[in-house]
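Shown here is one chain on its own, the form predicted on its own, set out as structure tokens.
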Amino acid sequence: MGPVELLHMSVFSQSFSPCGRFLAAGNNYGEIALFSLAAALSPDATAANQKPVLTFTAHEGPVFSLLSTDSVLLSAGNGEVSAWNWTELIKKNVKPLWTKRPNYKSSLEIPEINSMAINPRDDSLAIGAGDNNVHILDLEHGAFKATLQGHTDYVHCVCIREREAELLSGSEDGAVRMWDCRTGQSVHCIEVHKYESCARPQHGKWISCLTTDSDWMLCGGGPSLSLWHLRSLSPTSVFPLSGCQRRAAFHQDMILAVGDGAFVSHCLLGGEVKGQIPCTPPSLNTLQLNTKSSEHRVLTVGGGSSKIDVFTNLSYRAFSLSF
């Protein structure tokens, strides 16, 4: 890869292994790059630790989403998702398991693939595609098996609520939408710009990111991140940061969020931002915590560049991973 693709090069995706000792990472060109988490975080590692161990391309498209299982890895791009068995990878062999597209209803244009999360239950996988539709994948049986429909536009962000056994997607429609997992009925609309405390008509009602922790969730994109209480079905807690999130994770008494913007936001759960932590990429698309592995416990998250900044502490960027 040429520099001016490096110099255009953005990372839409992550997941680690099952053991936490690797990172895959998707970026626009429809490549992941395979990182050894243990070689860059040893105390004796070179430049050299902080190059991907293999880089392959997966899909024509982006790399929108990548998501691990306990044995593979699931990616998402052009339309269609591949499963690679991670010990086949760990081992450099790049051959993908299968690939499955949902079932479109026009076979001229290709939407895309913008989210997954897997449903522990019954070990499905809900996809949230560019055609409007939330599409579920039996994984045992390998077959399509359900097309939550209701939203409008695009489906940005799906995410799984195991206790309750509802899914969750949130669309360009400004929608969040709760589904019931067993009827595949929407339950619950949550029109998010229309609440006067987080709509910002500046930024659009689009929702980019979306997380469940049992009762809540942290819902944003045009309209501000705000913290929503599920039984109720009110915002709890808006988060005044500047910009559209695009990714948000809950850790420990905190909340994680990246997005417009050059750096990490944590926050409180009443609304407070407590600090922003600088970062190498312009924006971030991207954020994960590694906590498969207690030897490699670490934050990294990645946007528009080809560097993944990685945290062991999260109140500074210890080192950039790099394409």
Second form
Amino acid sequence: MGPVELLHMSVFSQSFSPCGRFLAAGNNYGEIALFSLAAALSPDATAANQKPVLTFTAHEGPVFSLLSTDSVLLSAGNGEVSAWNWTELIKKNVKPLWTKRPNYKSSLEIPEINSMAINPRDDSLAIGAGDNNVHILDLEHGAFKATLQGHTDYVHCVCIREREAELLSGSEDGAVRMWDCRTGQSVHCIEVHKYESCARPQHGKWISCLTTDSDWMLCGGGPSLSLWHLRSLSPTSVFPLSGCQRRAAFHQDMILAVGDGAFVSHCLLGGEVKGQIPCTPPSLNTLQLNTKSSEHRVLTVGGGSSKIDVFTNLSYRAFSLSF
Amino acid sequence: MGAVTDDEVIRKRLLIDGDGAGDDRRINLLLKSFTKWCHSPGSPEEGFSQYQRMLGTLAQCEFSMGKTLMVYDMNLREMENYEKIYSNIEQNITSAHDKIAECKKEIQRAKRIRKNRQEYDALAKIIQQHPDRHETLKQLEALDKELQHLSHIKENVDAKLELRKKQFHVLLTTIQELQQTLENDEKSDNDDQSQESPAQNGE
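Switch from the form predicted on its own to the form predicted together with the partner chain and print that structure.
The next block holds the full complex; its first chain is the one shown before.
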């Protein structure tokens, strides 16, 4: 990996291992790197511990989405989903368990997979793809169960609303659609850019960031990042962040958001921005909290650089892992 | 065995030597002066003064021994005091640890409460934007009344229209019948006239 390639590298996705001791990160060259958090966070860590323990090429195109289940790492790139066993990866054995490609109607170009989410109730994987559909893959049987059609432009992000068994998808056409997981019908469709308080016509109407905790939903992108109450489908707070947000997460009583701009924004549910913590990449694409482990409870962010910032205390950047 | 105890004795002596040099020498001098006094042939006054001197030295030795005993007691008591303070501090440390854990739990709870409050505030903000339910109900009632009133008027107007229509219909039919009758009459008149003239022509 020459210095020029490192300069042009972007990290698009991250995922923590089920034991919480490893971090997998995917970049725009189709590679996945495995970092050992236990080694990097130990008191006698050296610069070598901030390099990956394993780097391998997973796909031919950029790895836009990574997701971990209890034993498997799912990666999406070049229009296909591959599964890797975590224990095998930790032993540096890079053979995928399986690789599947959803049934795309068009054969001219390969639509990219932008986002994946797991529905724990029926063990299915929702894949938001560039062919404007959300494909549902049954992980137990390995077959594609359903295709949710309704968006008129590619799907940027998907997330699961656990309590009501619904799937939310945000797309380039500015609509956030709620689908019933069992019937596969679109239950609601919110056009965020039509609401005056959120719309930012200078940025566009696309929705790139979507997250929910069953009662509330955060969505942003072209329109400002806004907090929605799902029962009444109305926007409750709009956050005055200047750039376009790409990822957001609920954490305790705060909201963490990353996007344009070299910082992580901490916001309160009321709509005010509590603070912005600076980080190394000039713009951020991905944000992950390691909730599975109790001793390596860190926040990691990655974006338009080959470095991944690690925050042990949310208020400041502790160190960076680099590809 | 003898060498070991000798070593120990020498070590102990060297250790205490700093303070005890005077005492040790004093005891030795006392012994020497005692033996000299016992064997001295001198005059009784000299003997007496030597005896007094020896008593003084003895008192000094006793005094210094008393002092050392007291110092030893003091050290023991200081040790006890320090032990007490040490255990006290250990207790404080464990209770501080417990308090920290408690406070951490409190903070988690407070964060949850704060999150709930903020959610409540956000919803309240939206609800405030919608108009009050009583007002809307009142408006609805007023509109209902107006609607009823207007439909009442409409009914009245409709009934009147029907009545007029019927009256006009009656009038028009009567007129038409009269016209028919007049026409019939005229025709029958004409017929009569034309019947008469050929009858006249025929004659």
